[in-house]
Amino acid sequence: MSTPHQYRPYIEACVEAMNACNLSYVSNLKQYDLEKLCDCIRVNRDCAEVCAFTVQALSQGNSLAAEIAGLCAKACEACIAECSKHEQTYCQDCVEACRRCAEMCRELEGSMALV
């Protein structure tokens, strides 16, 4: 069984994406132009909601743990491809954020794959 003590550094990986995607989630909602961010609004919202939950289930030992960091994972790199687009400094936080936290949750993915 997996224990929540081994997944540390993926919980913590999935909380500085959720934290960063909430950031540039509020952030956005603060600008002129809302129009032109809206899609970065809802994608900054759904990928911290998906990490939150990632964070939740690596946390109790979830046995679906690999197939939810790969959930994470694509949400994280949608995010990637929509906050590259902006030049915000908390766009271009929100996606190094998520680069991080999509290749510890491909690298989970994967180990888990192999078991």
Second form
Protein chains: 4
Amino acid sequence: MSTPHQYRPYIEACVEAMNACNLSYVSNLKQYDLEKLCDCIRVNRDCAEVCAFTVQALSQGNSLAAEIAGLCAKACEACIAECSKHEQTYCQDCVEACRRCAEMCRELEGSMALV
Amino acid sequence: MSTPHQYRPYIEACVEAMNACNLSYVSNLKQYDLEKLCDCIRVNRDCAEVCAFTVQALSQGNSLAAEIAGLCAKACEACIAECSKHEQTYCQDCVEACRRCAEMCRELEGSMALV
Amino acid sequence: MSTPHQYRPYIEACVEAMNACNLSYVSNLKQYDLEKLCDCIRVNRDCAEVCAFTVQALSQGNSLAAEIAGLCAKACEACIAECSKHEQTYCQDCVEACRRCAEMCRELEGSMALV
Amino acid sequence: MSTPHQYRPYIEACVEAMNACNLSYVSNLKQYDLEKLCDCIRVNRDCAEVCAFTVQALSQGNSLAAEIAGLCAKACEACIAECSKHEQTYCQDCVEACRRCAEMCRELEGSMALV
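For the form predicted in complex with a further copy of the same chain instead of the form predicted alone, what are the coordinates?
Once more the chain from above appears, this time first in line as the rest of the complex follows.
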């Protein structure tokens, strides 16, 4: 069984994506043109939740780690697609953190599928 | 977007499975022949975590609900496979709750794939 | 140690409050006068998260159950204060579910303090 | 409202404690004298759950951050008390990570009480 030590770089990438999504979420809620940002708020929220769960699941060495990593990659990819439409700095930062997280999660998913 | 109202029967099935897994987990830790139950303890724990996340995600109307339901079905199926090996009543109860939850989650996953 | 069986009515009250908060959250995000609802969106979100954690923690028989119930009561009380300001039906439903949950959690907290 | 940026050092301390608790949990389940470690397994689990929730709550800027930090400090203090009884390296590492996390959480709780 895998341990938090082996998953450390993946956990860190998920924490960064979670933080970036939450910062984008919180920042969006302070904008004056909130109507345009509703989809972004929802997608940020969904992605932050999935990242937070992935952090917890990898830290615990959940036996479905590969599937959970695949789910997290999907959530990040949806977040990248939405945040890419907005020019705010925090949206661009979110894209970057989610891109890194999605890559790491796809790598983890792939490496475990080989076992 | 779906709401907690639409997901209510699925949320309830996941709560029941989560409770059954946690009861099995807690009960296993009190047994004297703990060595034989290590795998069961781990699988109970993993399944309870995934069910708890699914409860939260469905209640929030997460846009990855279909994928999350599929993950939850997998966790329940692994739990059924392990708990079926043990004759304790709480393990049998866990099998039953997880079977119901897995069925519901597969139904939800399938119905959303059609959309 | 306590089990999911003993906590069942408390878990159910927390699930109801979580669902009501999430429904209010989702419904608020669809309103046209979103600016007035920002505080409500945030408080709904915070309360739903705390309720979801409480569900999980009680189901697992977490040894800090009394403190966690106290935290959940506080989150519900904050949600009641905010949702009471809005006349939407879903806000009123949220007030009702949170009131019930806060009462249950305060009862649980009190009963465990006596032990 | 506070953001993930302001909470970053606290989030990191909670991630470290969560990882250490989960490693201790996983390692304990592999020991041959499992009976002596049941309390430790339970306390590790409880603390890991509370740390994981605190990570998520601080990242989201939950308005009950002070209370949640206080809860996390309590969970870490209980974990320190239990893990201190065991000489395994991973238990000692857990004590250290939980001590750091408890200090950080008490600091956060105190600083917010002053506001």
